[in-house]
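What follows is a single chain, given as structure tokens, in the form predicted on its own.
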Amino acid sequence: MSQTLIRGRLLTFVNEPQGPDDLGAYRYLEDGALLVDQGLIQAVDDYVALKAIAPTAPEVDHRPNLILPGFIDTHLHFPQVQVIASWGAQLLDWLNTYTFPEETRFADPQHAARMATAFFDSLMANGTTTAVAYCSVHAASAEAFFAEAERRNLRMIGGKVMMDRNAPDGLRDTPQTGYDDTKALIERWHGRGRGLYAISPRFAITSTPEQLEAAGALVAEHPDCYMQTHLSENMDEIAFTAELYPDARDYLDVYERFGLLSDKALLGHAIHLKPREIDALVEFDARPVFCPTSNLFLGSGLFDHQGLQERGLTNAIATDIGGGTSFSMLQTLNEGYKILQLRKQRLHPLAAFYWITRGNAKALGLESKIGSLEPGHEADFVVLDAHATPAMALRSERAETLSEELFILQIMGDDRAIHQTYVAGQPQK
């Protein structure tokens, strides 16, 4: 029998919390457990309960911590590893002195196989069970990137970007290559194992419209890919694109006419958004992916998370490594909740605990798999400790609430409040 049973105070979400009296969005069990076999969760219910269905199972004890669904990252750079906390201007001349050439560094396989390591060592440490990533131009680096989760049998998105101008020597591709080493990478990673591909040009500056011609074929031939680029990120970006595509109607116009957008699209950023693009995400039923450390980091903008919600669309959020700052997704939640401050937007942490974890997972359609603690669901989930420094010691001692504890959580805590992460039932720190 390889059944195990992980007992902890659990927390899974049905739906959004509009409030922390919107009882019916969660299953909050004070002393449950997850009973976990083959990677799977069996089943969730009080300790008691299972501990009777399952006699002698070995147990893991993680009470008095906190046990959540993997946190789910839906916008991150694989080959940014290195460059984060890269003093710069904003993001033009950031890409240029920073990441463009550590970028070009993922031409060597062995380079692109270290960073992997220590890529997915990262997310674990912090949580995070599922990102979506950019890999660089090179087809090694999402080798390397779809190896290593392989290795760990993880639950990962990536895909090489594709980018034909405007960009270094060495870190361009071809609207051709571009569009055979992305067949080549899908027909060899998508569906293996826990892997899957997001075809990935860049964005509208580091494509020719015959390398986006190429993007919205791949879209069309591979419709349960994922398709993941940036929009409107920063004003002068946004010129830049006009200037480039002068015949487009607004930047979203560029990726519309060659077939990008559907609700497998992802769009980083999506912040100096105009009303008709909003109409057309709205139309095609795209995610826009809020990436609040970067946002504050690089001064782009403060993004409109009620006034997109609003309107119907699903927003995702994410930590965009490395023009963000960390790959915690609570200090993500951190800075979250502070941009929408300004926004005059509030964000409870019961909804702020959604957002990454079941959240994300409907943003990307995988909500049957991931972001829950539900029976059939993939056995990834987080252990939290609201102790884990003295300071968020001190401060829980004043806690009386779910709400309260998440919050402490929310502000305070980083990848020292991840007392374990589990892959597929299995610990992985």
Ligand code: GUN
Second form
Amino acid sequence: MSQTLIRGRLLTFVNEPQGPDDLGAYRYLEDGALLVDQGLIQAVDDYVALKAIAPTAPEVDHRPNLILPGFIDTHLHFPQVQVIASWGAQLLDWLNTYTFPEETRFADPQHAARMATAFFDSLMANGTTTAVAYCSVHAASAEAFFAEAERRNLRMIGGKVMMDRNAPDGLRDTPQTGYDDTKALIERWHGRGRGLYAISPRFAITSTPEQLEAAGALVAEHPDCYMQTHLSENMDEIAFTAELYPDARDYLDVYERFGLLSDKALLGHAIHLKPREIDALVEFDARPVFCPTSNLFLGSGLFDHQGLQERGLTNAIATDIGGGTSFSMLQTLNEGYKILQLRKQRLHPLAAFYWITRGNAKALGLESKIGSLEPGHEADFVVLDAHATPAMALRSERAETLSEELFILQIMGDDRAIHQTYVAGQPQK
Ligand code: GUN
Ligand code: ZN
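What does the same protein look like in the form predicted together with guanine, given that the last one was the form predicted on its own?
And the full complex, kicking off with our chain again.
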């Protein structure tokens, strides 16, 4: 037995909070503890109750800080760590000017390995314990991603992008090599340790119909893998897609007709949707992914969270590094709050913290493993400090409720507010 008792103020969600007074949606223990053993949460209760069960277990006391499930980032780009903060462009120019040239560097396994270390260090610093990442077109980049994630025992999802046109030399595969490389990576990494694979046709513009057909074959052959791509992020992107796929009814139809849609489909951005596209998203129960910092940085548009939710869709939320500007899911919530303000929608802090934990786990179909502090769940959690900076400490003097404390973290928090990140019960910071 290698039990550890982790003590602190515990917060975990049971359902999505429907408003500030939805007390049944979460569980909060003022002096709580997690009993952790062999990477799993064995028990969750008041400290005194767990101390009685495990009187000799070593203890870590995180009071007065808050312990929450580890954050989940459902869309970001591993080869874009050095693209963040590239000036002055919207989506297509930004891809061609900055992003594609940068991604060509990931043909070099040494560069990919160095960036994988930096990438996972950044996730840990920001309390993100699970992420869904696009790697570059090179199989070597996915190898570096999964190998480093396995070394750290992280629950990570990723895939090499498939892209065979409208991209520079050194950054294209073919329908056949994209299929073969993806197949080999799935066989090597999907379900190995805590790794899971996402079949990743980058977006309609960079794939020929032949390649999307190959992606559809992969989806049919591996229904337990994820499928991730981009959808309706930018008006020029939508117009170019319509030119490339003149027979498609709309953007989503490009993916629909090649069999890419299901509840395992993660559709990044999904901003400028037509009514038929929303109907189809509902029909397939596909997952729109809100990427607030990216949508503001690239001037893409304002995601309609409430509108899609009211149709019964499960929206995910993500950083979209490097179109996104911060690895922090707290900063992602901050910018998300502001986007929804412009839409006259209100993101309550309880709903916000549900979203980046259990909500994103639900969007990934991983609710029984991650996203909550529950017995039997993987012991991935974060310790949050709402007094982490002088400004936060000053503001916190005037906070009286849990919701107020959470909102300070949501708006003012970043990596400095992440006091500790635990993966499979092990501290990472
Ligand atoms: N669409 C296709 N590729 C990308 C990418 O790398 N970032 C964003 N934001 N949108 C994309
Ligand atoms: Zn993206």
